[in-house]
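Taking the form predicted alone, here's one chain by itself in structure tokens.
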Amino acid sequence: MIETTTNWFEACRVEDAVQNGGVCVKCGEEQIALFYFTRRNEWYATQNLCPHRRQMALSRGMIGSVGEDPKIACPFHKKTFSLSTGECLSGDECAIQTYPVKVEDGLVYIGLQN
């Protein structure tokens, strides 16, 4: 996925991110949930829109793991999604959009496709 990304959006400074949690980042009209999984030293970004409730809430969910797969649980109905692939881990057929993330010189960037 990173190979096809053509535009890197500066989301925040590393020290401004919530450890083991998420924040909502606005890029134009789009809301993106950015997660800093400090226990794994990994960064993830997904759409912020919950596909079930249609509310901007995923950034407020709880992160965890299913085996080795990092996940986010929606704060409303606890449906879980893979932070790596966006797949719904609760058995539903819906999925969420994921975005590549990179850290350079203390800044966090989210990759967007043009």
The other form holds:
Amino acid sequence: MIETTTNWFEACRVEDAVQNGGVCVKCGEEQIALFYFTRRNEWYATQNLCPHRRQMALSRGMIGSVGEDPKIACPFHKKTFSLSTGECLSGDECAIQTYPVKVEDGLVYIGLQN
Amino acid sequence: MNHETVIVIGNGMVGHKFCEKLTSKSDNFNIIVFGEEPRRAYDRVHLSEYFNGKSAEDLSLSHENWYNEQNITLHLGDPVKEIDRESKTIHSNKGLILNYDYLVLATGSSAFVPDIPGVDKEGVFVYRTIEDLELIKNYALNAKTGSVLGGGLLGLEAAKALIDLNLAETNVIEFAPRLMPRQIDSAGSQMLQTKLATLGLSIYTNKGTSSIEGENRIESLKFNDGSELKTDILVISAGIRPRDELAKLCGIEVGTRGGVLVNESMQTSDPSVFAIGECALFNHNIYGLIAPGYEMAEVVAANLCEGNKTFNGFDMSTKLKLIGVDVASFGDPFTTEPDSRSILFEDTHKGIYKRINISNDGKYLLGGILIGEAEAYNMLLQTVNNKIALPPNPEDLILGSRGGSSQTENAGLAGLPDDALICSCEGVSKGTICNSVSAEGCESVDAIKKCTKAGTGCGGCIPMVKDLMLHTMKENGKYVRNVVCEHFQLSRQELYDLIKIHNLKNYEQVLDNVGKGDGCEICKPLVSSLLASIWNDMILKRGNDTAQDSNDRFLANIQKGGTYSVVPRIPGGEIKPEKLVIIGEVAEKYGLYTKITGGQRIDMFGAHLSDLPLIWEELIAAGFESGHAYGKALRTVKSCVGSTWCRFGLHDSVSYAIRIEERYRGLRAPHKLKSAVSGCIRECAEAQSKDFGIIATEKGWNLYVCGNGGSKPQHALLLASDVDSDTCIKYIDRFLMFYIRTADPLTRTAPWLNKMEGGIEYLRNVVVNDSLGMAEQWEIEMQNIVNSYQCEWKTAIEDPEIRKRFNHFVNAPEEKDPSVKFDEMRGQKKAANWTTA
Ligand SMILES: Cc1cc2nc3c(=O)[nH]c(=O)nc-3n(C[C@H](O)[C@H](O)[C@H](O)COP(=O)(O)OP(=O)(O)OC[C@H]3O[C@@H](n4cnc5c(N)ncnc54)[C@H](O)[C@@H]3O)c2cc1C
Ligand code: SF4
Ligand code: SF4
Ligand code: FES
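Form predicted alone already given; the form predicted together with the partner chain follows:
To see the whole picture, the full complex is given below, headed by that same chain.
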């Protein structure tokens, strides 16, 4: 754990997040997709930009699983990416950035490395 | 081991493949690559896609850091000028002088430009690199008529590009008496030519070009027969010339008509220099295709790593889609009597030509040609390459076996030997593919692609890879059927029944009760659609919202750039002037691009997510409702003006269309549904191209079903004639419920009917004669759905929880997505073009 260098950004309240879906978080100039996988009681955060055609869209995509691995499908052309590693699961798009997430006192935080 | 230096000259498709192969076999080489073009190797085979919106980066064969990661030094935009074989050094244009132990020439070829007076005029281009395409694209902006010199494979490809650039007229000029003389016979050429002519190409064969006329820029072409053809732009595609100039300069042997001479190890006359790809001349042949080039790369890479591989010539079989027409040529396409016998099939109505050549004893397939329909290509090619014994009626191979089962196809697959080459681009055999299924557990084409690389080149083998996969799974005792996805081992129809029987009301319940895992982008929208068809609940009810396809989730169609389009319902295409004004005002206020759709409605594009509820609030206040353009649901019921105005009209088609549209609005189905009503047999509403279409007759209405526009047009078939308005609706109720219950996911009514045993007769029996005894139940179910209709948008804007979901940022609800960009065109906005990473 390299907790020490992580800067926790307050994204939203738990009830603002969409159950089993994503929301987009504005984080300075950046857009981060935040997913509340209620079914598995897990949280994930990734870049919001889909690398395929560079669309700001992943937060509007559908989450799901392949085997045990949680994934997100871009709404544009259904390219899928692992939520845990960011790796592209369909074809050869480059991987997406993922971020750690923690929940404290009903608030959701995204961990940024700086 | 000390590192030997390999210098590769040319960073084209084959040069790149060579680097991939060599680095995957060994890290013992110090690899240096020189490329003349300014960018990393890209997919030249799919070059034309550059005109369809693919960027240079999309076409690239490697990601940006690949060369770095492999420790390969890449010098782009720096051609090698000279080879000094004595000192084993190369000299680059920028002045680098480097030593090599081995040198690989992968310099490819250039377009051959015949010496016609005027070729240097402005507006004359070749078609080989991205730069060429950029020049053509810019120049074509001011051109109306375009011509291509050369009717071979590449020439037709270039002609397609000109069509795509929206030139009003495109000509192809061929010196020989026919198109593609090297791949297909004259009957095949004739068929191809007729087919291409109907697609808008003007084709001139037997035309020698004597000069290119025009002041500075091209204006016309003059031919040997004295005729002339006006043209604003000319693309020359008269063949290729191997780039052997470097080799020649340093005394390496080249062929008299060009090409670097190589032996079966791809060695040139200097044993430390190799040549691969389109610059290499092997056994008097230049191989102008990608698969043999890749094989040559493999041979050199293997030999440098102490393997022992040889190149033994290569099959020049190809299958292409030229301007939408399938063309394939395999084995020996031309052989004739007395060496062989041919079976020909010609259908001038559909534009299909097929020829297979078989050995005199009728045992083996030698080669053939397919025009207009080439589904059998892969299997036929395998039959030739693996010398598979022919069935007693070889004509079945191109006609399909008549009067019976479709056994032949799979029997063929099983009969292939394990080393049968399935993907020739990547050299993947049947054994490797089957093994990836059995041993590595690949159970999707994507997984096989990742694991074996099969199908990642030209993609032509993918149907066969899929068949092999299914076949192997079956062999392994896996029960293969049309299951939804890994989360539901059920077909759509089974799921439909289970949802009803267990009274399941949302996606999570369905998953918990009859599925496993956490769902995915395939089963979620499918289950949501079933739930909507069965219960007709508001689709954004909590628990259902995130299982909807993105378009359903936001009740609008996502468009390029991340904005949405808005389509209010305009039943039957009838609209009052006041309402037109409202649409205009809303579009102006929210800065939307407006366009009339093919279904007599008005589409407003470019709406920010967060503006959607505001837009709909205004539209609903003015009496509009959702048009369900985002859903797999009833879209539109088009109508002609009918008897109220038209002098031919028999009945009031508009009123009937409105009645039908209002009845089925919002109905969720396996796919979108379209309909139309025409007031007489002149059919101005094009009802026969719809999922269900109605045409007025003297005595009532004729009901047609299962028509389809779209990519595979199909005419609707007559289901019932001269029925009255109420009966017609009853039939439509039954027809639609039957379709919704039994169709596979994302299957429109036309393919659904095509697959139905017994076809339209059977369907008529079910719908009209109630042969299943379901009619009453279906009518009741439909009536329930009709009664529970609600405008989803109305519900959405009235519910603050749902409304919240339309904010782009959860933590800055008032801000719009700053990454949304528009361009301008004809005084309206348009989405900015795709870009890539
Ligand atoms: C429009 C089009 C469509 C095609 N369609 C198909 C198809 O459907 N199926 C198929 O199998 N094939 C097709 N081909 C052919 C296929 O693209 C070629 O066979 C393949 O690109 C050959 O690869 P190569 O590496 O030998 O040559 P290239 O890809 O041409 O690469 C050679 C590279 O070497 C560079 N070079 C040359 N001299 C030097 C030097 N002195 N120093 C440094 N660099 C140098 C060149 O600039 C070039 O970048 C098509 C070709 C075109 C143009
Ligand atoms: S289909 Fe017949 S009634 Fe309708 S507009 Fe055409 S001619 Fe008139
Ligand atoms: S035909 Fe349909 S899918 Fe294709 S570009 Fe036009 S609107 Fe889009
Ligand atoms: S933009 Fe995301 S899949 Fe194409």
